[in-house]
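We begin with a single chain expressed as structure tokens, specifically the form predicted on its own.
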Amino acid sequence: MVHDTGPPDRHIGGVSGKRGGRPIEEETPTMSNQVLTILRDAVDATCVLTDPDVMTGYVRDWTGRFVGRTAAVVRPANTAQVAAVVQACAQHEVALVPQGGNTGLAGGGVPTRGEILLSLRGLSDILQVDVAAGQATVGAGVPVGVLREAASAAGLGYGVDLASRDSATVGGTVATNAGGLRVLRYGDTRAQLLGVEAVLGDGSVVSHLAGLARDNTGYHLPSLLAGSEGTLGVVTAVRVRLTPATRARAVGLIGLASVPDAVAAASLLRNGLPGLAAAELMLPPGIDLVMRACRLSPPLRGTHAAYLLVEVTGDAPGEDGAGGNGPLDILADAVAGLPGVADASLADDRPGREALWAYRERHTESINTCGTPVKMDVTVTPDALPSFVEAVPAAVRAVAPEASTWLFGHVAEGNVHVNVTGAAGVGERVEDTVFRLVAERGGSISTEHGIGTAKRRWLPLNRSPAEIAAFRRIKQALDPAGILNPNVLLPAL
């Protein structure tokens, strides 16, 4: 349903009421250096920054688009001391804005209002594999390629995967319920959540680490903690499932007819594979320029109005005791049996696969050398995407004649990545135009990165009033400052 308040609001505001949380900036001279100062005692005066040009690649977001400001970046080094940061910042109401890797794209962790940045990558220290329970309890700082490389270690996986795994943390994936590349097959971030230690916006610690397959002892604090954002608490460690090992895996590159056959392609793989890890729609602008920037050659004979990659997993045949056919005989059958099918590339060797991946995992870099993109990540109903994908383009450039729009992403879920370059000065009429084209066919206006600075004004075609109002009072509760990433998420007052 569609709740529309009427035209975006343009000011992304401070922090409203009487308790707001005020960035530090914005503090007397005095104030500021006696929040310096606590600060530097809380957690060791070598770990809070204020050169400027030290600062630079923390208040920048890795696309250039999001450019903060803050007095300085504190860099904690366990949950005590962030928990002595947060209360120091809770005492003298300054705003604090949470970041990890910093690979977000909706300007979630970006101080785009002079808030302190509380770094969360020095806490990478813990990192232990439980696998008698098939679980690990992670340190926010340790990055997903680290996490998913030690799982494998021990013989099992992690359903997490991103194509900027080697730089996104645990934590900043929990924050905004990151899904990734087979969220099809293993779930978002919140589905591998079994405990949580966050401190909340007093400075107080939760902490609920055990892994207890079953424990209905009251609220599910990580559920409600993912997809926050940093809003409501800090989060310093998780406890997460992992999964079985892979034994082996098949990729296939298809190309279709039309967009209506990849979608419907997908939809008889996900209904039919229940090995099937991955369904990601392309389209020939990206595949092209992915070629061009990457220097790739094309990945099948001829151009093709869509493009489906797919995964699947299994056992080899043979292996283990294991017979019959593997991954590659069944997705070759499958994709046999696919209406519309012009032609496919298929693979099972890790340079094989990775070849085929590189076309979908290397959008986002290609992307990047047409310029600074809009870059909105969106979910619409299996049914609606192919008009959805279709409108898209058109719609764009009503507002942005000279804009260029790449489209892809994770079809069995609707999910559908829309880039925008060529767009300087009318960004936020490229955004509101998807947006409203989004919340028109009933879909959602943020699926992989949150809310953040650049979505918060488009809340509202999502949620309705009274789902707002119980946010903020959520955060009331477990941030009564108002501190924690208070320019986030809920629209300005």
Ligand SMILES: Cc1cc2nc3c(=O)[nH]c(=O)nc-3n(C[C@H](O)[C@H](O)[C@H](O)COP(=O)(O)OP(=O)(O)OC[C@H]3O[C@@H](n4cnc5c(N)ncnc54)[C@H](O)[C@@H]3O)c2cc1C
Second form
Amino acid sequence: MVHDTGPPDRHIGGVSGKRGGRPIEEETPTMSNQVLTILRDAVDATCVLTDPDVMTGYVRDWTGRFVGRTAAVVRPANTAQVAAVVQACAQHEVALVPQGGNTGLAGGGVPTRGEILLSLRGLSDILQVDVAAGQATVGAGVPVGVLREAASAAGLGYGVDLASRDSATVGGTVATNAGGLRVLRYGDTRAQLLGVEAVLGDGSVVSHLAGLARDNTGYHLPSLLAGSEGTLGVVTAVRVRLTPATRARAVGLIGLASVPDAVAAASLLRNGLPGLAAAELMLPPGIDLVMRACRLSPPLRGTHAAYLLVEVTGDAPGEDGAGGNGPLDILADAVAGLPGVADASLADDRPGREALWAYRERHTESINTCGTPVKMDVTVTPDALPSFVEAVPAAVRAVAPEASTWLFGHVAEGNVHVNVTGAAGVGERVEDTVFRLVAERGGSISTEHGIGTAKRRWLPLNRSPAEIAAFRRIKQALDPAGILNPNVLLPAL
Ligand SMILES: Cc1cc2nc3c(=O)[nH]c(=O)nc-3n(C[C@H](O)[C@H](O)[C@H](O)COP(=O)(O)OP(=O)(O)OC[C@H]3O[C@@H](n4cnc5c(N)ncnc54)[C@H](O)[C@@H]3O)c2cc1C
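Given the form predicted on its own above, produce the structure of the same protein in the form predicted together with the ligand.
Full complex below, order starting with the chain above.
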């Protein structure tokens, strides 16, 4: 059963028959028991969970919008066990859904149609932090925050950071090609990848983890698996590049006279400040909500039409050997030269920086206090962004008069997170309306959360029939039995 406002074809059926893997719940009880026996044989029997109470946390997504069910949660401890599970499922044509930290926001990591749930959290070893190479190899189940800590302990950093860092796994961020808060500086997860180990749909293991800085020997499987949302392979280990440690950073929260001013300011800062690491847009309703939900004081004097949260990294004052300015002075000078600035608060000490970041990072949890959200993350070009931000709330109101619309995002990349609460029963119409506004402006319906189950029917707004046909051929090649997450990403046939 799926609690969602969308149409049935998004969440029910579509995987029966020989191709596409069978959901275990549609089997006869005898067949279910047979599959459970096969799974128990493939891994240690204690790794196969069937207690409904224990499975609850695995079948419900972070937003509460997607709730599925499964006959079993399988928790392998190593790559060999993952391979054994996938091979058994392929032989018996049983569909499975890989899951990492279950923080995904597109409904792709829960078994909405009774698939077996394959949890990768047990692959949680930091296998190597290679300081000389500036790289790390980690198991797919390692949380992003743990990788970041391991890099930091070695005097290095990891370029991907997101508010879900304590739960989101490295494997999950590869599968969704997660972006996050510092894409502007370091790129998305795909940009960090030097190698991947994965189990393909037939149970075979592909592994290329040497981390050679240059390696032009054929197809780049890490790039293909990044963003494949568990449809092409189960990621079991990852080799990533690490970044130099950040010596000093400053954060500014800027109140501006208008959204176009905020977009223009983000462009000016990106073009003028080599150390700009983040630029996040927020609007008054979101700031007010975060203050109420998290009991925070107003960040600035008065209310402003738009807010820009920026972070600049660099050397500490004088550390460059030439007596140069630190990030705080650089940021203060830059903010002083921006048009439309009404007020700003800057900090370079850790508590001060974290206090300013809280207004942005706590948007997601604050929105959840208003009820189950319809979540969209879209990209439009910078010149289209102000008109898009203006158009969305009115367009949503036209199909969901009771709804509230919350907008924020990674403005330097043209990203807007569109969250709508109070749209029970009309979620699909809301999504359709917003995605069409995006498509009219030549934008993308998924910046970083992926397509999942939530958006698969709208993939044709962004991808041509020829591209989708090519996607299907790639899936057929790597997952011939069609058992890997068969109900995400590609539109139902
Ligand atoms: C508070 C909050 C803030 C967030 N901020 C951001 C943000 O700034 N940027 C951003 O991009 N995302 C963000 N997210 C979304 C989410 O954290 C990311 O999508 C993340 O990459 C999901 O990782 P996960 O381990 O939780 O994956 P899951 O949710 O478990 O799975 C997500 C998808 O990946 C697949 N998958 C998971 N693990 C594997 C594997 N090992 N092999 C193959 N497929 C796999 C699943 O089948 C599913 O399709 C946020 C979420 C929350 C709750």
